[in-house]
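Single chain ahead, by itself, as structure tokens, in the form predicted on its own.
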Amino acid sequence: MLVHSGHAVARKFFNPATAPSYDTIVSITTFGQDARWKREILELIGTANAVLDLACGTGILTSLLQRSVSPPRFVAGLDLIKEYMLQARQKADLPLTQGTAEVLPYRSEVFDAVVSSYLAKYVDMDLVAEECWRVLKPGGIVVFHDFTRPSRQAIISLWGCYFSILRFFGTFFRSWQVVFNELDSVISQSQWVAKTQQALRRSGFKDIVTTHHTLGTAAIVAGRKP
């Protein structure tokens, strides 16, 4: 398995101690916005029949993908962390694989859509874009969603206060203390939006669209394979 510093950060943040409480933490700390962002992903892929969820984690998006259309579409999930996939298996009976998004264990041109939530800041986007291109059918869509550092000064100040509060709460929720202490730095340094746009273009994707959400604290980048 390909290993680099992004994987090390992901393994530090997401581990056996954080897996059981992940769903609750992500809902509370995003003030419910996580559900809204995931609905945006669902709208982008429409009725795509075969979907791969990269960094599926505890299966929040994966299970939504399966039950959002009738009859249920085929959904596969991949994640780096075994304990998170064990949580996902409690939500839906789906094919889940442990691995990295940079080396996908799937045949070429088998998916209509590839999606991810909170993956982009931890990976080599050039490798991920190339793999997404390979496994997507012609006409397939790829969607990346993750946190972003806001650009407006007033919002940056609020964003900083928010993470100060999270660091305080980290003293009580010890399993999440490292995440609350370091996540803002990881987000600020990642530049994942620009890197994703560039990587998708280099891989051949067209119709690349970027939208910013919730006062610039999250973004979605999507592209289509001609």
Ligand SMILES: C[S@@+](CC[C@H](N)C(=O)[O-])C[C@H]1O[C@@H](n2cnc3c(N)ncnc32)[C@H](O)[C@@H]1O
Contents of the next structure:
Amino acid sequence: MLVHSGHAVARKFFNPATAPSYDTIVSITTFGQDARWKREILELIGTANAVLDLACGTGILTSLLQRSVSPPRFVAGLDLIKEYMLQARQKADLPLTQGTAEVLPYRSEVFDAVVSSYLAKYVDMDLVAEECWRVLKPGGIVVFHDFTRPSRQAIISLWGCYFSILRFFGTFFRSWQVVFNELDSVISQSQWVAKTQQALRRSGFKDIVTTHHTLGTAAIVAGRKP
Ligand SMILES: C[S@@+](CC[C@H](N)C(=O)[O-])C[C@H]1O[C@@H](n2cnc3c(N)ncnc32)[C@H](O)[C@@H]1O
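Structure of the form predicted in complex with the ligand (previous: the form predicted on its own):
Then the entire complex follows, led off by the chain already shown.
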């Protein structure tokens, strides 16, 4: 299996100890913004019929994707970590595959949309973009969402305070301690927005649009396969 340096970080953060409490932690630590960001993703893909949730994790977005249209659309999920997928399995009855986003185990041109929440900073985006291009039908949409380091000075100060508080809580929530300690530097060092825009352009995607959310703490990059 292909190994990227981001895989080691992902395996450190997402493991059997963090899987059971992931949904609660992501909702509390984003002050509910996670649900808002995921609704933006749903809006971007509209009624797309066959959707792949890349890095589906515990299946929060995966199950929303399935339930948000009637009749339910076809949704598949892929993730690196088995314990996270076991949580997803409890939410929705759909095809889940363990693997890496850089080498997709799907036939070419089978999906109308590929979406992904919090994956971009852990992967080789050139490979992921090429694979998304391959599995998307013509006209298909790709959407990447992840955290970003804010750029406005006042917000950077708030962001610093927020992670200091999170590090303090990490002393009580030991399974999350390493995430609370290291997530801010992983986000700061990641150039995922620029890398994703570049990788999508290189793969041939058009209509690439980037939107920034919640005081610049998250972004969504979307593109269309002509
Ligand atoms: C923060 S969780 C997000 C899960 C889900 N997308 C959500 O929004 O709740 C990040 C997920 O990315 C997965 N991941 C990280 N690197 C990956 C890779 N190379 N291929 C597939 N999944 C990966 C992790 O296993 C983890 O489940």
